[in-house]
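The chain below stands alone, shown as structure tokens; this is the form predicted on its own.
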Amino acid sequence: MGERSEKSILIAGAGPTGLTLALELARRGVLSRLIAKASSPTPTHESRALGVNARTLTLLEASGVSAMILAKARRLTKFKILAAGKPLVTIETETFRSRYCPIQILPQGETERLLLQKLSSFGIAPEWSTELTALSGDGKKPVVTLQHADGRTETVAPDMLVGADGAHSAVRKAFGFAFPGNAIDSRFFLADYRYAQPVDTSFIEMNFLNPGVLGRLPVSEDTMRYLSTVEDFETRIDHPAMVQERTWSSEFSISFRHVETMNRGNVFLAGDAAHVHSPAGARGMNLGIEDACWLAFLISESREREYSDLRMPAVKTVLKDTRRNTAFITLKNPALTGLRSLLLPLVNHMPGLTTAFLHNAAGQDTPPPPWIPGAQ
């Protein structure tokens, strides 16, 4: 570990993945430098990621961040599935036998701020508004040119470069990592509404409109998020209280892509820089945090060459699951949507399927971290 602490590690990207990597390295005595093109953490009212799963809480427990998350997060007790407003399935999370609830709700911006707070105790802070303007060299000795907020440029040659810089990763592109995959036809639409009084935030609801779907997710005590594949979905919302304001809206398409290897020499990729997929199952941020924790552990053990071999099976598992789940919720064929409505109520009487669903929701379908005794 002493040898590692003398090596220079540059992390590009200060989202949840980059922040977690810097924190997990720091608590193991390994210092890193963290840069971000963004000028600040994700605005809390524009947080795409909301779910923090049980695997992430297990991973962040040693740093103290899990306790901070639990103090602010909202516990989900139910997953509800309906068709045209008619209840089909209700899954109770309390049936899941684990130390943590499968998913807690906390906007990504708040999770980032908790990671930043803990990271500051190690004397580390991101260099905001710092952009990678040129990347050269090879995987063994990358060379990076940085442009800082004040216009100053700087060229550095870190011993390790980690791209945690998102789906459009400059690091991935510069060092020739292929990023194969495909986009799906369906577009998704999102709107957050704040209400004049607190609303029930204990459940996630998915209502099949046949065709199309309308999802309802809690954001905070008085704010709900609605997700849909139907453009006029806001006319179909059954608001739980008087609307105070529409705080955010967005639309996006979905791709399923992953790199073929997560490291080349001393260049590593983590999070969305290495894999992107559907938000179904709330796996994106959680999988990136998982990447970061594994990479920090391996670096501290001088085993970073094993990173890609150890992480790729997990990445492929999650992409396969989210692709299947997305195909299921975006069905358009009337015969198939009818069959779905007919079969889903059977899940209420099949504990094995419920357990499997919660196991995946908790993020426990990938290999458990070997450095945490008894981790699931």
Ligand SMILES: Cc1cc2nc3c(=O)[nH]c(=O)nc-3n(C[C@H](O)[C@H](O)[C@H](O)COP(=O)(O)OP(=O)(O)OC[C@H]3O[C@@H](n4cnc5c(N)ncnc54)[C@H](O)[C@@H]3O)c2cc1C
Contents of the next structure:
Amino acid sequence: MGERSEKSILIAGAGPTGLTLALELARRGVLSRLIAKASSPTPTHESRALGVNARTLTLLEASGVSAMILAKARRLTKFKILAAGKPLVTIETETFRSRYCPIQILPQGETERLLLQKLSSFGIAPEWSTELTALSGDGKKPVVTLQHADGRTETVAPDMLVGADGAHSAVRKAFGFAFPGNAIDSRFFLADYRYAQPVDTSFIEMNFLNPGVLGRLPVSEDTMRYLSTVEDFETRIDHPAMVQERTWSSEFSISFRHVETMNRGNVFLAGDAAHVHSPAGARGMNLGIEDACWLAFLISESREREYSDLRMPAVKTVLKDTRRNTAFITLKNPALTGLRSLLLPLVNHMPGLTTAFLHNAAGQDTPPPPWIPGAQ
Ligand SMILES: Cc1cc2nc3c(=O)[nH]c(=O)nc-3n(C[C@H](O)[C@H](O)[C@H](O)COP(=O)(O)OP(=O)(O)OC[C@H]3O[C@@H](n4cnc5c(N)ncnc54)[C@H](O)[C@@H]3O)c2cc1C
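What would the structure be for the form predicted together with this ligand, given that what you showed me was the form predicted on its own?
Complete assembly follows, chain above in first position.
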């Protein structure tokens, strides 16, 4: 262990990334200040992320959060791929050799609440409704203005500033970090339905409609999420039980972007502030949690200058994977969608391919954390 940091650390953003960073620092004896523009954690019924991967569970084991997640989460035992309702591929997660199932399901709002609960045992709570509105100084000595809910403003000059403030990061923009990349032309639509009785939550299903796709994944014991590239997708849903209510709906466009460096002087970026991509593969929240764990480890070792060099390869790997997965599921050309339906059943007989798929789903395709002996 290197010297513990005595520096003042301001974390902007209390999503999964900011909360994990504050927690991982606290358990190593490093205090930080955590602020968030939002007035509360993500409302559970508006959770974007549902999938918590095996890498995240490895990373959050030391803080005790993994055990809390496992007590509430649902194991996914199958990934099913269909075309026009006809089964093409079924991948069983039980075949994957790892301490944890590749992906467990827990809504983001619940994961955030577990992180908050653990954080409170160190006497740390985010300052909600506190927005970082302006920055001055430079990367060496950042100076920030905070706007509190009661209208009061405050100027702070932390030794380290971490932007964990999401895709529209004020920290990233103010310090001039470039965010190159592109948007794709497909829009995604989402609807969560709660049923009158418990439903089978052990699998994810992806049904190619050719053109378009309809995904179905569990949210909780009686709620399913439907995701599609087709606007009228709700007319195509084969509900597994009597609908009680539609609990959430949303639509979003997809961009693939990442910064070229994740730290400049004493300003650091983590999570969506540093990289955005499609939800195909359930990687965004998991990658942000991984950034936060690495940054906390490096700060505690006084090696934070190495952060960008160590994290950028992981970011590039995940963006490449999610780009490829997204291109595959959003294919429009009829010749290519036909070929896809023809070739996919072969995957059932290619264990190497299913292992590679599960390895990615588990988040184990990025460098393992060196501070956890034997981590996958
Ligand atoms: C439909 C969908 C499904 C997804 N599914 C998955 C999945 O299954 N698994 C997965 O890993 N990922 C998934 N993701 C991605 C995941 O939701 C994000 O990657 C994750 O929320 C990023 O966390 P974050 O903490 O970096 O940012 P955010 O969750 O966006 O949090 C940002 C924080 O910063 C605060 N903030 C913003 N601006 C300021 C400011 N100026 N001052 C102070 N605070 C500020 C906000 O209040 C908030 O607290 C999905 C995304 C979508 C859209």
